[in-house]
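The chain below stands alone and is given in structure tokens; this is the form predicted alone.
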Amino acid sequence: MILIGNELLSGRVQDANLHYLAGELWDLGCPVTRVLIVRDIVDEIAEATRTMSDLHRWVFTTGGIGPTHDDVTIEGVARAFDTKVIGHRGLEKRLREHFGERITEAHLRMARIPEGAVLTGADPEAWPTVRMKNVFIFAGIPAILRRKFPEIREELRSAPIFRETLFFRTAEAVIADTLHGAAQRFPDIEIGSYPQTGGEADTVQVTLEGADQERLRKAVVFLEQITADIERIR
């Protein structure tokens, strides 16, 4: 994911899109593996898009596609693929129908796309999502992203990822070596440790994730066996 906007880096706005999109993509078997936050600067957007597109199956940008001067994501994505920005006649037509005599040049900026991009995920009443090669370009407004993403989610479905969660009543340092041993034994299973503090006693949430459900189950059984002397919760 590439999160775009000066307001994110200044702390004026707290991003909500990563939390939503990462969860949705994980459920589709398409986990997020890298996130960048960049400023509203064309060259920085282009560099981030080019790099991420080369390294990953899918890239999702959020932010910078509105009508104002600092909405430069379209230019940045176009530059990443060495192409130009063009006005899409179909989008322009829809804008003119919607705004009528109130249409402005600022409104028409939202009809621009990188040359070679395709429109995806739109029903007759919805505004489409722009995709340039493997890059999906989303608005930064969380409500819009949550409305638009379901329209394209099935395009992204991959092999499922499975997860098991265990809770222990102990401090993380106590269980650290045990978890390290489990991770070495099952290198294909991602094991995460998350301490929970603030209650009467320390607790640790341990997650195990993997694409092979049988291997995941074996890792869970192994971890349960080597932590038999540690109190479990739930």
Second form
2 protein chains.
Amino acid sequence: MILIGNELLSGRVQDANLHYLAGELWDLGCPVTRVLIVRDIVDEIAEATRTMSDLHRWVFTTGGIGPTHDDVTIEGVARAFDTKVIGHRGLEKRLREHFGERITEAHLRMARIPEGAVLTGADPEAWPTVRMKNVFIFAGIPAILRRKFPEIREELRSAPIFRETLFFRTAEAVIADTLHGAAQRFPDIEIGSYPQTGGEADTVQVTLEGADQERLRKAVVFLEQITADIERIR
Amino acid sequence: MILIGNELLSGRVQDANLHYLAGELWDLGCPVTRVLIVRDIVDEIAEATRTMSDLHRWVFTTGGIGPTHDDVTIEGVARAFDTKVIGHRGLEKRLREHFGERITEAHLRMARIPEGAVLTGADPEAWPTVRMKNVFIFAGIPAILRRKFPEIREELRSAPIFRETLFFRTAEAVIADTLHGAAQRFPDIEIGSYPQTGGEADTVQVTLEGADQERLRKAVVFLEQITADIERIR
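Having seen the form predicted alone, could you now give me the structure of the form predicted together with a further copy of the same chain?
Time for the whole complex; same chain goes first.
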């Protein structure tokens, strides 16, 4: 993912898109492995897009889409692929139908796409999502992302990943060696340890994740056996 | 900033550190310009640290600090600088004093630092923050970051940045050309436009930011003049 916007980097706005999209993509078997957050600067967006597009199966950008001068994501993605920005005839037509005589140059900026991009989205009546090669371009407004992403999600579905979660009433340091042993025994299962703060006593959330449900089940049973002396919660 | 942790990328946990630290650093005149979010993988942390350390004045990592096998930030930062991980004698001594006979190898992992790192923090009684060259290493637990960052913040203070915010009751497309004109007239002032959703009518938040308070004031007056026909809020 590439999150685009000065407001995220200046602390003015708390990003709400990573958490949503990362969860959705995880559920689709298509987990996020890296995120970049960059400013509304064409060259920075271009460099981030180029790097991420080369390294990853899919890239998702959020932010920098809109009618104002600081909305430069389309330019940035176009530059990443050494192509130019064009006005899409079909999108311009829809904007003209919608706004009629009130239409401005600013409105028409919404119809710009990198040359060679395709329009995706299951519903032909809905405003499409722009995809340039393996880069999906989304708006930064959380409500819009949550409306648009479901329209393309089935294009992304891969083999599922499974997750089990255990909660222990103990300090993380007490359980650390045990978890390390389980992680070594099950290298194909990703075991994460997250101390929970704010409660009355030390608790640790342990997650086990993997693509093979049977192996995951075995890792859970193994971990339950070697932690039999530690109190569990839930 | 480099945020480290599989849990941020799988959508299990909403990051709460970027928003806090970005706001603090902005207030110190030391704005964040780029963020990377990477997995708990030594090589990925090392590569991110190397890149960011080369490009930026300061780098802040959060996450991956702790006693368990998936806490590998110290290894990652050490590898970024081609150095090894050592146990810091003074920190080990403090841990032994604190835990006494209950101390484990997992506890002692908390005393590991990259060789050549320095311990910082204003309060000699408090647990220090580790800095390796220009990289400050923080825990990922939000409450801990909020306790530790203030101890080093005065090391970072730079010339302040100033910000003014105006709210307009209009659609973003209506005000876009006007904002573009102001941005061209005041290239040293960063003008951002953020449509606000969820209310009854279209509103746009416009921010103006700059290092020169007098120029900022002039940009605000200019913008107020050229938007005199648009309703303001607040």
